[in-house]
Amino acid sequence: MEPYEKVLIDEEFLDEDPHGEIACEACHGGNPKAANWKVAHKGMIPDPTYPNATNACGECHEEIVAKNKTNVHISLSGFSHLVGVRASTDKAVREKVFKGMKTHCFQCHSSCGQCHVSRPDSVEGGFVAGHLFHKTPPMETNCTSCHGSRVEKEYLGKNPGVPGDAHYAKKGMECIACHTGEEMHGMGKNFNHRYEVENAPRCENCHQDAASPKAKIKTHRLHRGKVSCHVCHSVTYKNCYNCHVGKDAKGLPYFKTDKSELGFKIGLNPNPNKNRPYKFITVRHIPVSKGTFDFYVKDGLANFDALPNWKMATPHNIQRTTPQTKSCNSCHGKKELFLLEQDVAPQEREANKKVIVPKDAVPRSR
């Protein structure tokens, strides 16, 4: 964006959108009747809506609001929980371990005003529109800004020779045609996964014959509970390895990771349950790792082994035809579609070896 698209309101913000009819120092702050830009903009807000956004929406969507701060866009409830679950017990050296959470991490949260006014902080921000207010955030300019380098790329198919996912290339359909506005503000109810989340969107919600008992299509019956629907129908997608943060000379946060590669694994499903009761899943790389916080303290992470960081995954690149679904033997027999040890770094085979696949665990060719 320009720099002058970022900053500037249009007119047409104050002339017909609602909020337009509200001082903007009633959500912003600052002293409108000082002649001085610094006196004026002392102790104005940027951005009214984060971390609570009860003073400058509740008035008018005090549901929506309450409801809100358990959204994980704000809370980031999962990145706590879960790098809270690897870290080391020491409180000392936990607490350091938040410390660069806090600096790099955390900077990836969303707001009311991020979503639905400009894009967020985490990719420079600025006005989408003037200041106008999208009832439905714009896909490209808020949802992908952020979630460009896996999710974007798989579900427009801008992998090199991977295509997109058909719910877009076919029939058009937006982040928000499967995430409504109803996950995205929140349930009430604090989640330590964005998959434990209870209104989160599942393939059964629309293809229901698919995960019916009598399915039409054969393979869907035989396979039925036993294989998520990616294992079958998602393509290759990027993992990614080694993150690590930390500061430059001058103070400034920075992380590098080592270079991500396209692939396609189905792991052992490590934690099965009512919603996920699958045996196989498909896994991806993700790039935490042991020394991933080791600018602030050394084995930050001590309980890294105690999940894996090859985790289960939900490719947005869906393809009703896919190399796996040709015939039965395009999978069963393929050893190299599976996450076996040899797949895996030696110094994460522990923390993976709840979805590392035994080579005789592999399905056998019919």
Second form
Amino acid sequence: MEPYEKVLIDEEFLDEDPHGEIACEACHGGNPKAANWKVAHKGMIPDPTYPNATNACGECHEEIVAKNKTNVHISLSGFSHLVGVRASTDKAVREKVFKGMKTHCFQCHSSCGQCHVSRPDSVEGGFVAGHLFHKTPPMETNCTSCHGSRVEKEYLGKNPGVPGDAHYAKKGMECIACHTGEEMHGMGKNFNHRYEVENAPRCENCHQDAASPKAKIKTHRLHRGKVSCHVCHSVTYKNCYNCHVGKDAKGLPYFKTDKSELGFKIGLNPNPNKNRPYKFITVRHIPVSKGTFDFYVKDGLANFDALPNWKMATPHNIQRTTPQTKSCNSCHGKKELFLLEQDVAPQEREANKKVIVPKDAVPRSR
Amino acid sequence: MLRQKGKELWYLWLVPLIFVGCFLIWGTVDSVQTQEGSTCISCHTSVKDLVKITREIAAKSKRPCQKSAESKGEG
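To complete the pair, please output the form predicted together with the partner chain; the form predicted alone was given just before.
To see the whole picture, the full complex is given below, headed by that same chain.
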């Protein structure tokens, strides 16, 4: 986008959008009576909805704004919790890790405005359509501009040789079809992980028969509660490795990751619970490594082994028929599909001991 | 006699009408000034003005790209 396009207001916003009736300075501050742009922009707030949307949105959208602070796109509670568990218990070291996290990880957040008006700041912002408000954020300019490396490529079939998700390819379903506004706006409760969010989508919300003990398809009945839906119905997906963050000579923050790899691995469920009682789940290598914050402090993630970095994954490339569904022995006895000790780097084996599948735990061929 | 007095004070009804009229006119003028006539809107709906200003900003900026060139890989 050209710089001017990012801030060009469409006159339709003034004529048609109810938000166009509100004076600019009521939300953005600044001085509209100033004689030149420099003075006019003094004290101007580009995104008046972040970090607190109360003033800009609260008067009309009170209920949504009240819950919004617990929205994981805003709170980033998953980052804080998981890095917090892995971080050193030494207070000074911990502070440096959190400083690094604030400089890097916390730059990827959203806000009311960065979903409904503009592209997110992390992709350099800019109005989606001349400051018009979109009730439903457009998938291609908002959702996938952040969730691009993994979700977008899986869902739209952009990984070479890997088909896109059937929900998109066959039904044209966009993100919001499963990830509703209620989920996106937060529940008013804090969660330590996105997989804990209580109103997050579940396959069985729509595919009720498949999750029923009386499911029409025999393999659904046989595997019910034992394997996650993704184990059978997802295909090759992306794994990321070895993220390191730091600042360059100009003081600008950077990140470096090793080359991503496509793969498919079934691991043990390290945390079976009421919602996910499965023994087997799909696992993805995530980018965090022991040295992620080395630029800020040595051994910052001293408790790295407390959590796996082959992590439960819900790849967004669901297919009715996959290599695993062809026959029983497409999975049973097929050790290469499972995350074995040999698949995990020696320095990461301790962290992943709960997800590594012992050779004798691979289901036997039939 | 009362009827006679009422006839003499008929013009008092005009006072609230003038107030209401002034209030409505003031409200409309204010709304137009803050939106269509404001500096914000006149500039932010003009491609010409925005191109000029964004070029001015880019020319003055010593660091046009605020993203590090050292970033590598997928985020």
